[in-house]
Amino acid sequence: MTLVRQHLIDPEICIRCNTCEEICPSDAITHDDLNYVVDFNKCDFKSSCLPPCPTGAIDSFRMVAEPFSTADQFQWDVLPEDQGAGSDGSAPSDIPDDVARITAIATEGFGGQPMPPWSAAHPYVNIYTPDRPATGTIAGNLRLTDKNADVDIHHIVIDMGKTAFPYLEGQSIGILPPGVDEAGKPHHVRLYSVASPREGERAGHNNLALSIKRIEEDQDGKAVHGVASNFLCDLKRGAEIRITGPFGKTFLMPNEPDARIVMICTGTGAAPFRGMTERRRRRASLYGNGSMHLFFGARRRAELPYFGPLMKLPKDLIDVELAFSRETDTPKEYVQDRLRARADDVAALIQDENSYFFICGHKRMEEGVHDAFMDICAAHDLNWAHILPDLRDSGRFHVETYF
C-alpha cells in the first residue's frame, strides 16, 4: 500500500482564528462553521501557515492511502488515526526511513532518546520531505578553520527567502545532495545540526547556518570522500540547494530563565550549541539566575571552530573549557579531563533540578564522558547509575552523537 503525507488541522485545539487561511499562498484553507481544513489538491507544502498559528493545530500531518476530502474534514470532531504509525500507534513513518535510522544511531547512548525540556518550545517536525523538499539559496561559505589546519569546517549561510521553515536550536536539517550513488539510486539525505538561533543569523532574515567539517577519511584514517560535506564546502554564493526537515524534538533548549544548560562537545558538534548561546546572549536581559557551561575539545586550536567569536563572548554569559588533545604547548587533554578538572561544579550542576545537560559530537567521546560523570559521581557520595535515568526521564540529559 503506496502512503501519500497530507497536511491536516486539528479539530480539538484549534480556537477558529483564521489566521491560518488568511496566510495560506495557495488558498488550501477553507472552513465552514464547525471546521477549519485543508484541500489535499492545492496545499503546496510551504507552510507560510504553520508559524502563525497560536495552538499548534495547523501543525497536524498523517500518512494515508486516500487523501481526505474537505467534505471528509468537516464533519470531524478528532483527527484519523495515522494509517503510517507503527504498530502501537506511537512512531509515525512519515519521518523518512534514512533519518530515523540515523537519529536512532545519534540518542542510543547513555539510553536512547529522552524527553524534551519542560519548557522547551514546541518544534515543528518534517515539514518538508524528500519528495517535497525546500529549496535554500547560498548567502555566504566562510572557512572557519585556518588553511593550513588539517581540519577543513565552514559556515554556510542559508537563505529561505519566502519559505517558512521554523526551527528551534538543537534542532537538525536534512540535505539531499545531487547525483547519485554507486548503484544508481538518489544519495540519501544527510543530517546537520542548525548553528543559529531560531530567529536567524540575522533578527528579521529568514535564514539559518549550517557548521560543515569536509570529510576526506573515515575514522580509521582511510581516504574518502563525503559526498554531502564536499558539496556544501564548495557551494557558492547563490547556489541552491534542497532541504527536509526539520527535524528533532528533544535535543532542544530549555526556556526557563533559570535555566543551567551544559554543553559538551567535539568539532562540529559545537553547532546546536552556538545556536543556543546565541539565543541567550540576544536575550540576556531576560534570563534570572541561568547560566551556560561549555566543554568544548578539539585536537588544536586551530581546528576548533567559532574559536574567535567564542572567547570574546562575556564571561558572565558563558564559562568555557577547552580541551586540545595534539596542541604542542598544552597537555594532552579531552573533554572528559576538563569535566574532572571541574567535579566540584560538575557535581553541584547534577544536583541542581534547573540543570540541563546536552552532549553532541563524535561518538568517541561517549564513553570517555560516561566515565567522567560516574567518577565524579563517586568522589561526591552520589551514585550516577541511580542519576542518569532520572535525568533522561525528566528531559535533563540529552545525548547526539554521530561516526
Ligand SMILES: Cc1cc2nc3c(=O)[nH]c(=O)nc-3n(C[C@H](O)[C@H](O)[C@H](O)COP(=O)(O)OP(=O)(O)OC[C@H]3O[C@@H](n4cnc5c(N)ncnc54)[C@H](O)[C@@H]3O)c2cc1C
Second form
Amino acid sequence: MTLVRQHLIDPEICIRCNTCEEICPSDAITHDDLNYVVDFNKCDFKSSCLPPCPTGAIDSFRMVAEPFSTADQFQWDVLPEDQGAGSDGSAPSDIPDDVARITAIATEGFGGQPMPPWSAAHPYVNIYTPDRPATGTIAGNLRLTDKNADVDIHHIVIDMGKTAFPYLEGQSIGILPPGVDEAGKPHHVRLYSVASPREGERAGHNNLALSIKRIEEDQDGKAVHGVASNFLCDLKRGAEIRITGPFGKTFLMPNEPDARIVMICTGTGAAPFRGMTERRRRRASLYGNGSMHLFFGARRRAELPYFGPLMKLPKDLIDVELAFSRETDTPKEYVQDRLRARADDVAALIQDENSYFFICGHKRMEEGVHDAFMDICAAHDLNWAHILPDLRDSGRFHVETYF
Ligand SMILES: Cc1cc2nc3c(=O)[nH]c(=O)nc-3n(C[C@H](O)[C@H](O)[C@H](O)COP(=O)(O)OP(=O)(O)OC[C@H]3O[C@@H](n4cnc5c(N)ncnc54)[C@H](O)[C@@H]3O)c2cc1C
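Please give the other form, namely the form predicted in complex with this ligand, since only the form predicted alone has been shown so far.
Everything in the complex follows now, all chains and molecules, and the chain you saw is the first one.
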C-alpha cells in the first residue's frame, strides 16, 4: 500500500488563533466554527505556518492511504491514528525508516534513545522529506582544520532563504547528495548535526551551520570516497543543496538556566556543542548557576575544529579540557583520560540533578568514556550500573556516535 504524508492540525491542542491561516502562502488552511484544517491539494509543505504556531497543534503529520478531505477534518475532535506507524515496533512515520536505522546505531552504545531533557524546547522533526526536500543555498564554506592536517573538516553555512526550517541545538539534518548509487538508486540520506544555535548562525538570519569531515578513508584506514562529505566540502558559495529533516527528539539542549551541560566529544562530534555553546554565549546574562563543561579529543591541535574560537570563549562560560592523542608536546591522551583527571568534578556533576551529559563523535570513544564513568563512580562510592539508567530515564544522558 502506498502512503502519502498529510499535514493536519491537532484539534485538541489548537487554540484557534488564526496565525496559521494568516501566514499560509498557498491558502491551504481554512476554518469553520469547530476546527482549523489543511487542504491536502493546496498544501505545498513550505512550512511557513510551523514556527509561529503558539501551541504546536500545527506540527501534526500523518501517513495516510487516502488523504483526508477538509470536510472530514471539520468533523474531528481528535486526530486519527497514523496509518504508517508499525504495529510491529517499526519506526513511527514521523521518522523515516532510513533515518531511524541510522539514529538507532548512533544511540545504541549506552542503551538506545533516552528521554529528552525535561526543559528542552519542542523539536520539529521530518518537516522536509526526500519527496519534498527543502532547498538551501551555500552562504560560505571554510576549511576549519589546518591546511597541513590529515583531517579536512569544513564549516558550512547554509542559507534557507524564505523556507521555514525550525531546528534546535542537538538536532541533525539530512543531506540528499545528487546522483545515484551503484545500484542506480538515488543516494540514501546522510545525517549531519546542526552546529549553530536555533536563532541562526547569525542571530535573526534564517541560516544554519554544519561541520563536515571529508571522508577519504573508512574506519579501517582503507581508501574510500564519501559521497555526501566530498560533495559538501567541495561546494561553492551559491550552490544549492537538498535537505530533509530536521531530526532528533532527545539529544536536545536543556533550557533551564541552572542546567550544567557536560559535553564529551571527538572531531565533528563538536558540532552540536558549538550550537549549544553559542546559544549560551549569546544569552550569558540569563545563566545564573548553570555551567558548561567540554571534554574535547582530537589527534592533534591542527585537527581540532573550532580550536581558535574555542580558546577565546570566556572561562566563566565554559570549562574546557582538551585531549590530544598524537601531539608531540603533550602526553598521549583521550577524552576519557581528561574525565579521569577531573574525577572529583565529574563525580559531583553526576550527583547534581541539574547536570546533563552529552557524548558525540566517533563510535570508538564510547567504550573508554563508559569505563571512565564506571571507574570514577567506583572511586566515589557510586554505582554506575544503577546511575546510568536513572540518568537516561530523567533525560540527563545522551549519546550520538558514528563511524
Ligand atoms: C546523528 C548523526 C549526526 C552526524 N553528524 C555529523 C557531523 O556533524 N559531521 C560529520 O562530518 N559527520 C556526521 N555524521 C556522520 C556522517 O553522517 C557519516 O560520516 C556519513 O556516512 C558520511 O557520508 P559520506 O557519503 O561522505 O560517506 P559514505 O559514502 O556514507 O561512506 C563511505 C565509506 O566511509 C565510511 N565512513 C562513513 N562515515 C565515516 C566517518 N565519519 N569516519 C570514517 N569512515 C566513515 C563508511 O563506512 C563507508 O565505508 C553524523 C552521523 C549521525 C548518525
